[in-house]
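One chain comes next, on its own, written out as structure tokens in the form predicted on its own.
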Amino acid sequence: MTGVGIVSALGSNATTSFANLLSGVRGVSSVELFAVEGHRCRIAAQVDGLDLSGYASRCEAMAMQAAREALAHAGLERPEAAAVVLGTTTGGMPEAETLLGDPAWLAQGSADVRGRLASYPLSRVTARLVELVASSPARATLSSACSSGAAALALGASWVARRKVPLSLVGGADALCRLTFAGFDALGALDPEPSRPFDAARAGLNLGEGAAFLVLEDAEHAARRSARILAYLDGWALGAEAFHITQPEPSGETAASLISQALAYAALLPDDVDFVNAHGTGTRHNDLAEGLALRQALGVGCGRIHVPSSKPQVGHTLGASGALEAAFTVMCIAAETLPPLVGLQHPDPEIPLRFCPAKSASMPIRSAISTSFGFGGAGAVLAFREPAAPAPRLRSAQRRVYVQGFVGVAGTTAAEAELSAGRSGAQVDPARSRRFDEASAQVALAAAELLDSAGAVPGQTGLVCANAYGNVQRSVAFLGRLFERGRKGVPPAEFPHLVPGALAGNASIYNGLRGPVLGCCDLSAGGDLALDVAAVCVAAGTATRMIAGAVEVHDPIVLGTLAPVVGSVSPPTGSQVGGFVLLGSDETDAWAEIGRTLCAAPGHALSLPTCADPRRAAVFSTAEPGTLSAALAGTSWQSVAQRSAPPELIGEAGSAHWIGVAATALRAGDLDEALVVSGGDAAVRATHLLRVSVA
């Protein structure tokens, strides 16, 4: 770690959001940039002075001054090749509100009103961060709620290990909102006074916003350029608990085992670690599981290790906040000083841990973990070293990855009989799913028949779903409840399943999944970054097995209004497309073995591996012919074949249908090669595909 930058309600900057933490002051005051009458909770963390202007979305505009921050903090005008990766929950959700608040625009908005609505997928925040580094091989959206900002950082890690990357710029953004602000309120989950975790006395906690970014490097690369470490990240683990969409496993065990298995990663022992920046959020069942899972995992160390939370001070900033309180970890291992927990006045006895006191200390710390929790049960927990330690022997060893079954989504419409491969037109139980849309349904039922049909335990399988926007039309549902009938007026069971990564976790918890499960987001190219994503896990270890692909149904909304702008062809009403294919490393029964993942500008040609014979090859593409033949330039694909997707394959699902139809030609013998190709935001992307047999 060579480079922070923070953007907080404790500063627009890190030093002086560091200093203003390690002196105890609360970030927090009543809300100023929405109305919250009628709300049981009217505080909240927010950042002041922000300049808005050339950016897009608030969210936009904190993550560029984090992320331009890190790198101007590790020495790095513009990074030759850097991967980008960004964890967010929100988005541009606080002006899509202004939009979807108002009922007129669905029947008379402008172009300009489609325009600004469709500018604000998670993955534009993304978009914009990429202009940072003069290449960008590697990049990623991911959402998977409270956790996103440290998942993002598990991944940058693994790319930067796996050497695809030199150096990796993560780190998570999120803006408050209407939306989350009302959703939090309605479950009964916001103090109305600053929040006191772990206090016997805890009422819930108070939003925040914010943005983080890290500089991630390879320890020779570190070296040549005689960068400063800060401290070293040499474990994680990511894992989802399988039980409740907002309710924490309540035993802690699979929390705890994350833990464990970020320590070993790093090949740490309890006793090494010295604190634990704990997820914390003030919640009274979240705080209690925590504990549970931190006296596991860590034993008898825990009457010795220190315990703080950042969220009194800087707010709970969902997405945001993995990758915000890594940041003040890793500064808190370069300054030699434990962070304060303000609030905390009388300990809960039900928790006994050794929190640390209201004022921070001076103190040499040799490791620390930070864990975060989020929606769905997903969770990731980060492993830090002093930069006085050996630099450390990250795994070198990649598993190879294979196609182990493949499950496509179809409605009636398709052009294709393949469009409908794999699907046995099961049902999802009612009882289990009674709050699931059609999105989350398919999804559920795609996972499980993978599941099935290898054989393969859930408990050791994750899954990534790509997801541009989450449910648009539901959102606006909830948001026009909300400013009709004021916060009273919203269904608080509605909330959780309005998130991007709502459908990632209703599945898990359908099917008992508790490897890695994230969403992801690329617009048309969601399922070949899916995938991309999920085979690191595969090839890490991180998990056994991985599900990956993509959903798309129909909305009204999207149909009618983004559509036309981004370019996208949404299914006709009634229907829906997608696929999901079974990552795994065993070679039996595989379909196809996954060669190389790759992404570059559009305009720009992919660093594709050659093609050993064209007339065993394909093409299977769905971007535009312009986007695909630039990618294409100078290529032995050039000459190979291309198989262009129907309409009912052109949007965020696409991709990932196309990779399956890939991989079940292969499995045939029809081919030796595919390359799958999508465009998508401000990106290009490609998977390589091989037959088994001539791997």
The other form holds:
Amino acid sequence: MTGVGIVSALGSNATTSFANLLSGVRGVSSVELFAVEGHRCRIAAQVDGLDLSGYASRCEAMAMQAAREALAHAGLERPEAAAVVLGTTTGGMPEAETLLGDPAWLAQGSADVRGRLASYPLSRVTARLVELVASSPARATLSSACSSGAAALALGASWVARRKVPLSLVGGADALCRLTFAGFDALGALDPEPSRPFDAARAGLNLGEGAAFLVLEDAEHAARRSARILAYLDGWALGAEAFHITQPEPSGETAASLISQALAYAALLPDDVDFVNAHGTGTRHNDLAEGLALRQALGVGCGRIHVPSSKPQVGHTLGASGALEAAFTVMCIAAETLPPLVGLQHPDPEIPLRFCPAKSASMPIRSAISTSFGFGGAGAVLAFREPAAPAPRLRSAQRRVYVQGFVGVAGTTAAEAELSAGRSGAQVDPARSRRFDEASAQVALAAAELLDSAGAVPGQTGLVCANAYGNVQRSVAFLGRLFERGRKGVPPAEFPHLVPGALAGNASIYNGLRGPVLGCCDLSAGGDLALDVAAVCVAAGTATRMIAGAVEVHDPIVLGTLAPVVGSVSPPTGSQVGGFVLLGSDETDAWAEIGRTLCAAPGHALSLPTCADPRRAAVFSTAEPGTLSAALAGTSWQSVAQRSAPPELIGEAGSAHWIGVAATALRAGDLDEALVVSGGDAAVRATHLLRVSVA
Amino acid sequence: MPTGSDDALAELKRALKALVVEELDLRDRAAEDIDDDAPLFGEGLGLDSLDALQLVMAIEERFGVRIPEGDGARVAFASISALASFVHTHSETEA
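Any chance you could show the form predicted in complex with the partner chain after that form predicted on its own?
Zooming out: every chain and molecule, the one shown earlier first.
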């Protein structure tokens, strides 16, 4: 890690934020960004004095400011090639919510404010971040609730470890908005007073906002340019509890296993760890479960290892929190300082850990871990080591990755039904799918069928589900109730289903998936991006098996209101489209091997691997014809036969289906290699698939 | 107790069962099959704390009663019968 940038309630840059963190300053005050009448809690950690000029949203402004700072801190003006990964949950919601929650405006509102909706897609922020690097061969917008920011670091590091890029610009950003504030308040999760993690009298969390970005660099690359190394990110673990959409697993078992996995990945023992930057939200259930997890994973080390939490000072910044806490952890290692835990007066006797005092202290830090756990049970643990340590030899990220199964998701029209490859016609179990919307039901069913067909163990399987917009209709209904009836009218059980990672989270709980469970929310990058993310999890050994795909359901608000403003490729006009593939590293029963995955700006040629025999190859495209010919221009793939997807598959999710169709053709031996190309306004992507005996 | 009140209570139970099925998305349950005296949480219907929050919101809104936090809520939510008595008593006194 060679650069850090932070925007938080403690300061508009990393230096100020860190100094205030160490002095025990709390950034929590009365909410001024919007009205909070009728809420139990009326305080939050807000970022003051944000310069919004030139940005579409608060989230974008904070993210860009933090990312620029991180690059400057690393001494990189405009990196040649870098992966860009953002973790977020609300994106441009603060700007869009008053429009989306107003039925009169939605029906026939004035057009002059419509531009505010341009900031709605989460990947809008990622698209801006990409401007900070010369080229971005890998990029993703991850949403796994409150572990999004940490998951972004893990993905960026995985891409570096796989030698796809020499460095990654990774982080998280989330702005306060009415939707999350009312949602958490309705769940009774907010402490009306400044929060007190791990205190016997703790009564919930305080929400916050902010952004943090880090530059993750291949050790050799950093050494070549004599960059100052702040700390090493030596290990990580991603996984899910498959327990409940809001409640943590009371035993802390899965969280403990993730902590152990991250340490094992980093070749660290509990004896090497000096502090654990806890998720430490301040809710009764989280802190109790996390305490149990730490005691299981660290054993007797818990008597010695310090436990701070920065949430009482910066609030719970949701999608940003994992990155923000990683940034603070890295700065503590670099500054040889133990961070504080403020607000703790009477430690909960049921959580016997060695909590940090309310004042920071000088102390050499050999290694530290940072934990993040979110809705749907999505967890991420990162393990960091001091810069004086030898450069880590990351476990080889070169495991081969194969497609091992495919199911299509299609709707009810005749043309769509033909696309329902591999489906048994099973219905979702009503008792296990309460409050699932149609997309959640489809993802849960597709995952169940893939697990069945391949005899995969759910507990060792993860899921990456791409979905560009989330369930807009459901968010609109929630906001409508908030604005019409006030906080009392907000349905608490709806709220956790509104986060973009809910599709993956629901499918994880339904099927018992306990591998990495992530949502990807990038426009015009559906299944292919999910596959890219899932493949690197398998390649890096973060998961044994992964399910990857995308689903988009018909949503009149997306179709009629958002898509025209955002300018995305058309969302489905039929009921739903999508597809899911199963990935693993075992060659037995493999359908096809995944070669390289590529990404370029639209209108540019992709740097594709040479096509060995154009007569035994095919290009499967869901991209616009112009985008496709530009992507293949001057490459050996130019003369290869092309199969264009039927119109039903043109959309955010169609590429997931088309990857499955290509893998099916390779399995049948009809082809030796295939290139699946998708793309729209934001990027053009390609996935290279190879027949297994050829590979 | 006058018959009118019994009828009102029976009607209230029917309405509460329908509300429970709808608000908690119990698609695999028919409202009339819910036992008046079965516990709503834990065993019984197997509902959890998130369901409780949702029910509190819905009942307060639909019936104009205020459900207390803590032990008071535990008593009110013991069963459909208990919930009906609570709503019946409090909507009368508050009306």
